[in-house]
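Here we start with a single chain on its own, the form predicted alone, put down as structure tokens.
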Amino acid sequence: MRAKLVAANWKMNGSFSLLDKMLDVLRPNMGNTSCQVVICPPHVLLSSLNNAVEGTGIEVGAQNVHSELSGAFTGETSAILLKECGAQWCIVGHSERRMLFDESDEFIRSKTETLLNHGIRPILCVGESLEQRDSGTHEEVVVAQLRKGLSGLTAEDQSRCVVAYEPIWAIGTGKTATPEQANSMHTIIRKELESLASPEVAANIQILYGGSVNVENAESLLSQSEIDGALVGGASLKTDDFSQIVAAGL
């Protein structure tokens, strides 16, 4: 049975004090849950987070990486440095990176490979816009992003990835895909993973849902058969809310 995974994506938010407060709330309850917990803060907080979570079971995630290991890429961060800061996970392909920074499927795929080569597990985000869902092309769009993001990777490497389905129209909007809509897309993603890797790998890959996940909807989403956890945005900045979402994953 796949373990539940709840990852916090703080985006360009948070602080050293929030880090302390979040861990104060999460730490006492980590022994009561089998849910994996990953916190992805801004890069400047990674080392502090890594030191603070020692012995808690909470894992360290980054929000971005460059595909190259060094060079004249001002403002970017390499997988080598992320590893040195303790990152075990890294988000790739988030819709905000795709839209605001014009990241292509090919660039996202190269990031995924770089992370895998340096022992960091990718959380590969896929998702459609409202226009694509309304036009009925949402399944085609998500499957294409998945194929391109994992193309050329071995089944073993694919097994080390996590997929996060984040419908763009539900990110930060307060709108959420219904549990049934989300579960349906997760089923399609898992079916595609069978073709890309193998039925065995597909059966074990965790597929998360992201998009306005909150205290009110977390339990209904996480109870769905194909939803293995959540990538949480705004609610992950609220200590009590995020703790309750983790608890919903049991």
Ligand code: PEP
Contents of the next structure:
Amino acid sequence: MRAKLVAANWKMNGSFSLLDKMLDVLRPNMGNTSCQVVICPPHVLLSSLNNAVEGTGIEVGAQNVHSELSGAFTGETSAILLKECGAQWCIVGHSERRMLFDESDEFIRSKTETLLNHGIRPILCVGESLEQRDSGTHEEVVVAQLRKGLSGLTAEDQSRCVVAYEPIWAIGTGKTATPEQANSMHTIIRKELESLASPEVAANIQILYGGSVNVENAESLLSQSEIDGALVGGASLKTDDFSQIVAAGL
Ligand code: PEP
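Having seen the form predicted alone, can you show the form predicted together with the ligand?
Expanding to the full complex; the earlier chain stays at the top.
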């Protein structure tokens, strides 16, 4: 049985004070939920988050990493340093990184490998554009991103990854995939994982949905058989909303 996982992607938002407020709201409810909770703030907040979540069960995630471990990469952060800051998770392949920072599938794959080599679990994002969905190529686009993102990894390493299906047309737009659309893509992803890794590994990998998840739609999305949680952007910046989304993952 896969546990539900709800991850907050704060993107380039948030602050030290939001961190305090968020934890004040989440902390008292952590004993009542079986849902895994991961917060991915900007890197400069990671150490504070790590100290503040001690004993709560809330987990620490980063939003980005470089594939190399050190060197002349101004502005980048290594997996070694993320680990020192307490990161247990890291988002890779987010559509904003693919589009705004031109990240290729190959670069994303090497980041995934670096994370795994340093004990950080990747949250690998895949998802199609509106154009690709309208032209009917969405399934092959997502399967190709998945294959490239996980290529060359052992089944054991693949088993430590979480996949987030995030249709680009649903991110930050207020347009959510219907629970049926999301569930159907998750089924395709799991089927592909069966051949990439093994049926056993595929059955245990958590597949999250991301794209305008909010208080109103969380329950209907999270109750789908193949939806194992959510990657939440905008709504993860609102303490009460995020706490209610976590509660929907009970
Ligand atoms: C995201 O950026 O991962 C995301 C899902 O954003 P939003 O919830 O705002 O659509």
